[in-house]
Amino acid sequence: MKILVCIKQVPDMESKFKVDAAGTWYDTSDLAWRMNEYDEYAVEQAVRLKEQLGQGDITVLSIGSDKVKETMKKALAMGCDRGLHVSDDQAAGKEPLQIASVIAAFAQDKGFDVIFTGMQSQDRGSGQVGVLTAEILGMPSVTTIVDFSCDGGVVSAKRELEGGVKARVKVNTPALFTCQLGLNKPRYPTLPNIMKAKKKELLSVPVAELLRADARQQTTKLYFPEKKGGGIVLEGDVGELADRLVQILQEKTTVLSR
């Protein structure tokens, strides 16, 4: 079985973010980088599928500057067989349709049976790339999966819907799946596998060779929400606090009005 798993490198979410000089994205300097959390579940599911079948070939794809290769090496150490780095220093400025067109252009003649992506990226959070890729390739997609099994080319997956409701669906391969948190428990790469990953194939191609869609939308401004107001912390004896609270409610609200 041929498997493609798509990953993205994102900043560590504990980072202190600043808007960049252009005012359209975050400043990428002085940030720690990691694999998008949703994509870790996608990589793990790809490796588990190969292990379940006892055979298979997993390609990991990522779009970005040369620094994304470090994140790709983690996927290789987790069990992917080879990597395809789409070199693009301006990847952050591309809309989901453009990213999907790049993935689809690479995948269209490779005969992948299963494609895994994360449900969404932690920085942009559009949740569109996976389903757009499937649409371009003309294959079914199943989103937000939290359970996955494959038997004889038929996949049974459980989807997470709104309000905690789950839906069980079956689909024939080839198909694309977007992975939700909790689908599995991503493994930590062992030292021997990290060493093996250094010898695995990791090719780079320029994005211009695969980009098939023109930009149709543009980010005009990125900004932090303005603070609407502050809170009040009351300290003192209970009786005094009660009197003060009543006074504030009378002055600032209509809660105690008649």
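The term rigid core refers to the most C-alpha atoms you can superpose between the two forms while keeping them within 1.5 Å. Positions refer to the first chain, counted from 1. Keep in mind that what you see is a predicted model, and the values were worked out from it rather than measured. Compared with the form predicted together with the partner chain:
In the core-superposed comparison between these two forms, R244 has its Cα shifted by at least 2 Å.
The chain behaves as two rigid parts between these two forms; the smaller one is rotated by 48° relative to the larger (C-alpha superposition).
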Contents of the next structure:
Amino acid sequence: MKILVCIKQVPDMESKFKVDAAGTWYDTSDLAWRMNEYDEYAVEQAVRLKEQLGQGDITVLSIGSDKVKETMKKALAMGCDRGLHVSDDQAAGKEPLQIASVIAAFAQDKGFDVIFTGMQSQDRGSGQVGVLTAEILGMPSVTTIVDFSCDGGVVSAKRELEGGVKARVKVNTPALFTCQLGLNKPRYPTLPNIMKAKKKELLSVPVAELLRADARQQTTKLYFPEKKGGGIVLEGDVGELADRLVQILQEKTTVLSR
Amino acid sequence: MRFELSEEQRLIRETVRDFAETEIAPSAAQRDEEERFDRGLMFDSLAELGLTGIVFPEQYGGAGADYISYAIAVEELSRVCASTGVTLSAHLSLGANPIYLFGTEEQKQEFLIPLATGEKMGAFGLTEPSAGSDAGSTRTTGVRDGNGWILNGTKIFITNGGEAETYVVFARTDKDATKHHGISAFIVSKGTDGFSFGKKEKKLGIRSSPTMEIVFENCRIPGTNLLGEEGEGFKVAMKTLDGGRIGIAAQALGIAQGALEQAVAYAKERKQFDKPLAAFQGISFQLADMATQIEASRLLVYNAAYRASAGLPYSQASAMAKLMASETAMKVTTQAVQILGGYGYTREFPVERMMRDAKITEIYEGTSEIQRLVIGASLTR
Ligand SMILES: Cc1cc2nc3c(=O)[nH]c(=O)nc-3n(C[C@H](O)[C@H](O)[C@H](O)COP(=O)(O)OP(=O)(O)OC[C@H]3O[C@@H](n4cnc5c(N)ncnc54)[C@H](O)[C@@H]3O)c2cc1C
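Now show the form predicted together with the partner chain, given that the preceding structure was the form predicted alone.
Everything in the complex follows now, all chains and molecules, and the chain you saw is the first one.
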């Protein structure tokens, strides 16, 4: 089985974010970088699938500057077999369709049976790259999966829908899956595997060779949400507090019907 | 000269930090309170990560990484739990490393591989009631008996004692030789007849790490368990401690880093006189000094580690690293408690534990005075 996992390097979400000089993205200097959380689930699921089958070949793909190779090394240390780095210093400015076009152009003639992506990235959060890639490749996609099992070319996946509802989907491979929190607990790469990852294949190709879509969107402004007014602090005895809280909830919100 | 970590070293830091924060940190305060060692968590899970043999070659069950990676691992564990940090350091630097450095191929096969893979845990027995800083005063005896040896004596303050399966211990094998001549090193396995455990120490800090007395009463071990040459045990001990000091220096560094982060976070949150503490120059200057001393310690620790991996002499470098990092840890944790005020003095916050843990780094594997002795001697030799 041939498996592709697409990962993105994102800033550590604990970082202090600043809007950049152009005002269209965050300032990338002085940030700590790591693998997008949802992509960790994707990598883990790919490795588990290979372990379950006892065979398979996992390619990990990432688009970005040279620095994303460090995150790819983590995926290799977790168990991916080879890496394809699409070299692009301007990746952050590309819209989801462009990113998807790059992945699809690479994947097109490789015969991948299963493609895993994260459900969304923690920084841009469009949630579109996976589905657009599947669309371009003409394969089905199953989004926000929290459970995955594969039996002879048929995948059974559980999707997380809105409001706590889940759906069970059966799909024939080849297919693409976008991974959600709850799917699995990603393993820690072991030290020996970190050392061995050095020796695994990690090729770089310039993005121009794979980019098939022009930009159609333009980010005009990135900004922090305006600070909302301060909260209300209620004081008094408990019975009185409860009455006033109920009154406020009735008047100012739809939480309690009148 | 390059001051940047390699990609692998950075990935090792990220991995061990994630692991330490997710798995080790949550129980650190409680294990300290209960003086409880949790082998599954504090050793077996390190083995799964491949930490128990970081610096040894793959052929001996190790990860084939360098000493900087090792220092990073101990630092990151100690940043959240110094007891876990020393468990690894004592196992690897003191238990396993002398076998790697001085063992025969057979000894490496029999003892080093299970230690490196973490199937077994290691410990080091040098200190005795009357032989502390002055390790040459060792009174435990080793007497030839046919093709074996018979050990008699008591070792105290043994980290991982009772828990470990493999002990590197030192005994006087030549009564007539003066002081540190006439001492030999041996490998003793838990379960050997005549080898037992005495009292467990109740301690100020690193309370989740077991420290035990170990006792030899007519304990017979095979001749093949002599480690290094007969009479060369003191050299084995000193070389082992040179490496071990990198581990303890890294432990101290991690404790200090953990305390600094707590102090910074608190100083930004806590308001007095209508301002966050961090806005008072008196506090921010303290934080600045703490961070500067930690960074200086880190460079010394990584330098000693670099030298160890590069095959350069590192005895002086590791003594300097341990001296600086441990004294920094003590200063920084004390200041962190001060910055947290009354809250810092309570067990609601981890800085009081860090302050208690920091103190041992100035004592074991050579007190600060002994580090100064080593450095001084290397200057005036
Ligand atoms: C928690 C813990 C864990 C330990 N783990 C281990 C272990 O795993 N294996 C092991 O073998 N040992 C271990 N030790 C022992 C430790 O290494 C010794 O305690 C340490 O070397 C000091 O020896 P001592 O306690 O006998 O103090 P002493 O040597 O009696 O020193 C007392 C004081 O005198 C000072 N002093 C001594 N000589 C000089 C000098 N020449 N010049 C100036 N000052 C001097 C010392 O610096 C110290 O301040 C451990 C100890 C503790 C507390």
